[in-house]
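Just the one chain here, laid out as structure tokens, in the form predicted alone.
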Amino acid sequence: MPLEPLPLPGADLRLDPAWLPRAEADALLATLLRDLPWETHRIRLFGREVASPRLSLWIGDPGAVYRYSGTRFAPHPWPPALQALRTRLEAAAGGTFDSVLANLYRDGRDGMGWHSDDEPELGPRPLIASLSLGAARRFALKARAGDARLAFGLPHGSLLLMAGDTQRRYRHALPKTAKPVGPRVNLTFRRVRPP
């Protein structure tokens, strides 16, 4: 199935709910859960430092340093499984990536609050390729100004592209849920520009 545009005014969103074949998605999820040295990132929220409600790992080319929530992250080297995937994602997205933020949501108690991926080093109109593995979770977007909203599920093996003015016009979140859900790994590929 090709990447289909999603209806949200002023955003450039495209989704393929089954981009990675099931067997390949299963194998990649198992490899990442087993092999990545997952970390609890400390982030700054409302003036204080707290543990983020998920496990993460910043991966990238040498020099792909990233800052968010008041913290500087130097990249871990690319594991072979993600290096090979990067080339395929670049072809699908029509852009290049030098880094990926891997997030592990252990269960429904882990989530991501409202935010935009609008750090200066991502540039004014970043291209972000988001690959979801594991338990399906609800992804939501809301306009920074106005009342435009959209929410949809991101199933195992799905690929979501966010480009253009999406980060400037919208915030997005992965809400926590009381429903029993298994682990989910999300990989957001991006390109970091020198400061």
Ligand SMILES: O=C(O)CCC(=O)C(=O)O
Contents of the next structure:
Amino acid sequence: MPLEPLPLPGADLRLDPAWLPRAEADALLATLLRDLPWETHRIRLFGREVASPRLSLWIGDPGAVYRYSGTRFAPHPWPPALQALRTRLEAAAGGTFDSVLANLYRDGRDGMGWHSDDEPELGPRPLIASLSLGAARRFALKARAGDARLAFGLPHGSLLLMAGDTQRRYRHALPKTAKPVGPRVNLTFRRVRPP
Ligand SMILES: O=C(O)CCC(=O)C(=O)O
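Please move on to the form predicted together with this ligand, as the form predicted alone is already shown.
Below is the entire complex, every chain and molecule, led by the chain shown above.
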């Protein structure tokens, strides 16, 4: 299925709900759950440092250092499964990536609050490729100014591209849910250093 544009004024969003074939998505999810050395990252919330309600891992080329929420992350080396995926994602997205933030939402109590991926090292109009594996969760965007909003599900194997002014004009979130949901892994491929 092709990447289809999503209707949100001033944003550049494209979604393919079934980008990665089912069997590949199943195998990749199992590998990442089993093999990645998942960490708890600390984030700043209302001036306090707290444990982020999800597990994460920053992966990238040597030197692809990332700072967010007051912490500096040196990259873990690329696991072979993600190195191969990077090349395919670059072809699909029409850009290049030097790093990926992997996140594990263990169940519905894990989530991510409203934010933009607007750290200076990403540049003003970053291309971000977000691959979702496991339990389908709702992804929401709301305008920084005005009342434009959009929310949609991100199913197993889906690919969401965020580009252009999306980060500058919108915040996004992965709301927690009271529904019984299993684990979900999300991979956001980015570029933090000039090509
Ligand atoms: O899990 C997701 O789909 C979104 C993750 C996210 O917004 C982030 O890590 O910046």
